[in-house]
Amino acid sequence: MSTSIEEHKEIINLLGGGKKLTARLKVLSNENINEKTVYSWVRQGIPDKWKVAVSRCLLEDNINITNYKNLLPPGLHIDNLFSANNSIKIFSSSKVLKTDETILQNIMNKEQLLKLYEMMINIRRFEEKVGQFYSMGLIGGFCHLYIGQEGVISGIEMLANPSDCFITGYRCHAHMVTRGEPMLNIFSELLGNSAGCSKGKGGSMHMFREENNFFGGHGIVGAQVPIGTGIAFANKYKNKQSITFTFFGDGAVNQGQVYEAFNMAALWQLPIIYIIENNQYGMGTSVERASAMNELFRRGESFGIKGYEVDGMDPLSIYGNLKQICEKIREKPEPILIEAKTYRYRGHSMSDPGKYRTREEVQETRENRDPIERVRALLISKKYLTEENIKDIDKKAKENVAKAAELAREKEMPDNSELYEDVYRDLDI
């Protein structure tokens, strides 16, 4: 076997093998390349027509391409892949972020891992109780559960400062939980009573707690993105070191207001991280059917916004990869786009039967990629906790959720006069 073929075999292995490389090459080209073809390159070498695309994959994964002199086709020198000052790669600064498993397993100490696990289990038990209440007819209006996506918000909350600002769409209960709002207040809001965090006027989609730097809960698809951009502008104007974490879904990413916000954030170099919680499906439609270009982390490239894809089912990957990004933004503000590849186990909303995907697909994700199970297994493998300790934590979470839920049911509904309050904000001038 020639040296070049040996190199090509090594490259294919570095990029995750034939199956993963095939999937990436399909995205990069319009050709329907199959796995059998890519696997044949191990014996025959990578054809010239695919070498530039493979080079791009290496650059995205931060693999030193200069080690592979036999990769590029005739007439293309390795210097052609870089700009004149050798600092900006022609393909893109955006990339898929991957961290070595050994590093991820040791990225948090015992106390941090325990806090992360408790945060995620509290979100899940809370959302499960919300689902029960909705099925009982106790919660009105729309209701969107976060079950399955706990790794995204928990990983970010573990690295965020209290002064950082959060804003999201209508799938917002989990963000209220991690921002420290008492569950009693959140349940009360869902039930529409006077003890709710928005006095019972917002409901499921319009949670809000300025004291905790949580600015919603927004029912209009994509509306939170320009608002979050405005918050980031205010923070920079006031010389605050705060980062604004602006969450939105794969269904919102095609909204025009999103790109207007991107333009302003890039123009003014605002301290903001846009986080696309890509749970694979919008309101019954897969990303592949809704977006002509579904590498969503690249959506800010035309504005000069660097984008990164991160495994949203792994809170340790979220924490590890975003921690360095946050540190850089605090030193030198700039907008960043993150695509967190995650998955929701329930329907888009409680009224969605989810018939557009198979039970097998959902079950496979639950069994093999669940973010809570990942951290639970790590806590046990490191001997930080025993199975009994885990059961005690889960039992406590269920008890706390049940207690808050029942107390919320006892609270009184708002007086009719409240209908005319909070229409306008009273300003002390």
Given for the second form:
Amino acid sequence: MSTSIEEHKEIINLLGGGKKLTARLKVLSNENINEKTVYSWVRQGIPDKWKVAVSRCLLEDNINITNYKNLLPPGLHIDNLFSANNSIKIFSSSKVLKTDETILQNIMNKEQLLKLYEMMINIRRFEEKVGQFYSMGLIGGFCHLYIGQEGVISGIEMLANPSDCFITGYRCHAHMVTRGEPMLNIFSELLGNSAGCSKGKGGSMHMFREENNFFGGHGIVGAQVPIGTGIAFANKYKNKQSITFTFFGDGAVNQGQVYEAFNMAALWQLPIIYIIENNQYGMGTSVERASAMNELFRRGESFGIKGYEVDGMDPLSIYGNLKQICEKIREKPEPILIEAKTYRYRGHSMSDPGKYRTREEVQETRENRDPIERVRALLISKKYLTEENIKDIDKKAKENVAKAAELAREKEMPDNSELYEDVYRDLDI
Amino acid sequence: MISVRESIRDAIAEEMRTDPNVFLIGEEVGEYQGAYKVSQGLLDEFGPKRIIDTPITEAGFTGLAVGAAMNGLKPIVEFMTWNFAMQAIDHIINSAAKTHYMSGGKINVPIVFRGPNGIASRVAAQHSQDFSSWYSHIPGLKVVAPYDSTDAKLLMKSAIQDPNPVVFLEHELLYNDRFILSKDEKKIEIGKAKIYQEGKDISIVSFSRGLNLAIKASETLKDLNISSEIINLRSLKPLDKESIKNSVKKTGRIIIVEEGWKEYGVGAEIISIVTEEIFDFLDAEPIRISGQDVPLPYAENLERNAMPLLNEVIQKAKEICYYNDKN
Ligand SMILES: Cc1ncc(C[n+]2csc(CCOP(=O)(O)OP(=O)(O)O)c2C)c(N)n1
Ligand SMILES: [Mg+2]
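May I ask for the structure of the form predicted in complex with the partner chain now, the form predicted alone having been displayed?
Below, the chain from earlier opens the complete complex, with every other chain and molecule after it.
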């Protein structure tokens, strides 16, 4: 094994030598640095305080940082599966998590991979059918599809415990599917009939499955964040081991109540993971046009909440990174912020003219980063499945969805008397 | 003929042309041209300094706009819908409505809060609600609710010119409706109702989209020889008590049609005024037709039944006019 000094010398050379590295570090860091200092590292090694920034340069150049055992960001061990780096602020608690591809490819066994694939394909086929129903005029009002973002919820479902809790905004159909609600009930709700999971009273944005701790679909942007925090509060209060996964968007991050919630979660060390599903747009407004500081994973720093950016188009990365984080939280509760970089292929809702982005942008993401395609390719390359098998799975998913959808169409409208039911819960006598 | 949507936009544009301190701020008002396209074209004409896209941060930009109004500007704050103004209601009430009074008249807040209010189509309880009585409850606010294009255009101009905070309640389901702009009316004073149709047997009072029910009901009633006087309130606060009372003095009967819940509502207020002040003129019990006392459901049939229904208006009108179906 090379000594630390030799290794550091090699790294500096790899990064183009002292002069080039100095320039790059100047861009990355708020702190002053001059060439003389950087040259001195060739003899003395890279001081801890600069290791994070240097690792960032390596990552930018696609150099595998795990090769360099002496260049670990402070506090991180090589046997952590994940290399970490820091963007801009040295010693910040927030990190971009990039995981070695070979690690990712082996992170799940065959059964897990299969389950993950089926979960995602189910969501996608379900949402496609919903889109169809909408264009047939069978669904009213707003309807927000999750197509493109399947990897986020699915990666998390693969590591969640049965007692864990979930809450999200109006883009909630996928969460209902993965939380185990029969598709018939979800379709029925969308059609506004009596078999709906909210008896037809909630519609697309308001679905709940209390038996699997899904606290719903909420229509007011950002409101689910303090509510999720309260769910975590109750879990801690009752000494439950559960983690609360609270999902919200890149648009929602600018609501003030998000930060009021962060503060309490940190103050009281609540067992909660906040997941920003950054699909790059809040309606027609891009993150750049809405957020002054758009490294959203750092939005918890002033409360001491550690933040991590994860590739949300890769369910394996979501799974691997969050699994580790969850294990820590279960031992010692604390809030964590995850920014899952993801993308929605469809419009914000069904009436979105889509002028704020190009077709090419959507197409390119679809072709190169699709979460389902990612797992499909892995299943094939590992020879877990053949193309034939995959086709069978897809066909089965399609058939299941179609069956539930057709059944839902046969259900009746709610009885008119339902209008006055459920406003209050009756007193237990 | 011009749509209500365009009329609101035109009024904003005209006021922005004459007063450089007027600006529009809200979510998706600029590049997206407005979530409901009310601000279509305004960014092109006035540029991003005066047509301002905000992050989704209602409490923040409402407070900011109130501050700007205190310091000499005239903000028009668009709420994508009034449902989302609940995030910001503290600034509307505690900051905008009360400051003039609390400062002994030193500081005023010339600001317009606007956006679609009331029942939308199939969007369920959190996105579908009438806030008319909420804001009309607050001293220091003026509250207007246009019905047709003339209302929309002239009330918006008056709202922008007003030195006080004005809550401007639009209706999504009226945006596309087209009306002829009145040639006679050049200005609508906030606080004045309009006699939409004269009549002698019954007064039907409504505002915003409720007018559609009033008008349709009056057509059926006409065939039964019942003549309805229709009052379009236009302003909810201040309320034009005189127009209402004068009408009831003539007809002796009153029905109020509103989309919101009748419990503690606009109709409740009007009936209180009528019974307190001109009780002797009433020939029958006053009636409220309103939304049902439930959160608005999604399912089509339930949603329909949760709203005030045409048949109810006609039926109740017949009852209090002692109309006998066997006649
Ligand atoms: C308080 C509030 N303001 C505005 C809206 C209207 N609205 C619904 S979704 C949305 C965009 C949210 O974007 P983001 O948080 O990025 O979530 P995404 O839709 O991308 O999943 C807006 C402005 C709302 N529902 N609630
Ligand atoms: Mg988004």
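Computed from a prediction, not measured in an experiment: that's the story for all the values here. Residue numbers count along the first chain shown, from 1. Take the two forms, find the largest set of C-alpha atoms that superpose within 1.5 Å, and that set is the rigid core.
Once both forms are fitted on their core, a CA shift of 2 Å or more is seen for residue 18 between these two forms. Comparing the forms between these two forms, the C-alpha position of residue 380 differs by less than 2 angstroms, with the core used for superposition. Fitting the two forms on the rigid core leaves the C-alpha of residue 409 displaced by under 2 angstroms between these two forms. Taking the core as reference, the C-alpha deviation of residue 58 between these two forms is 7.2 Å.
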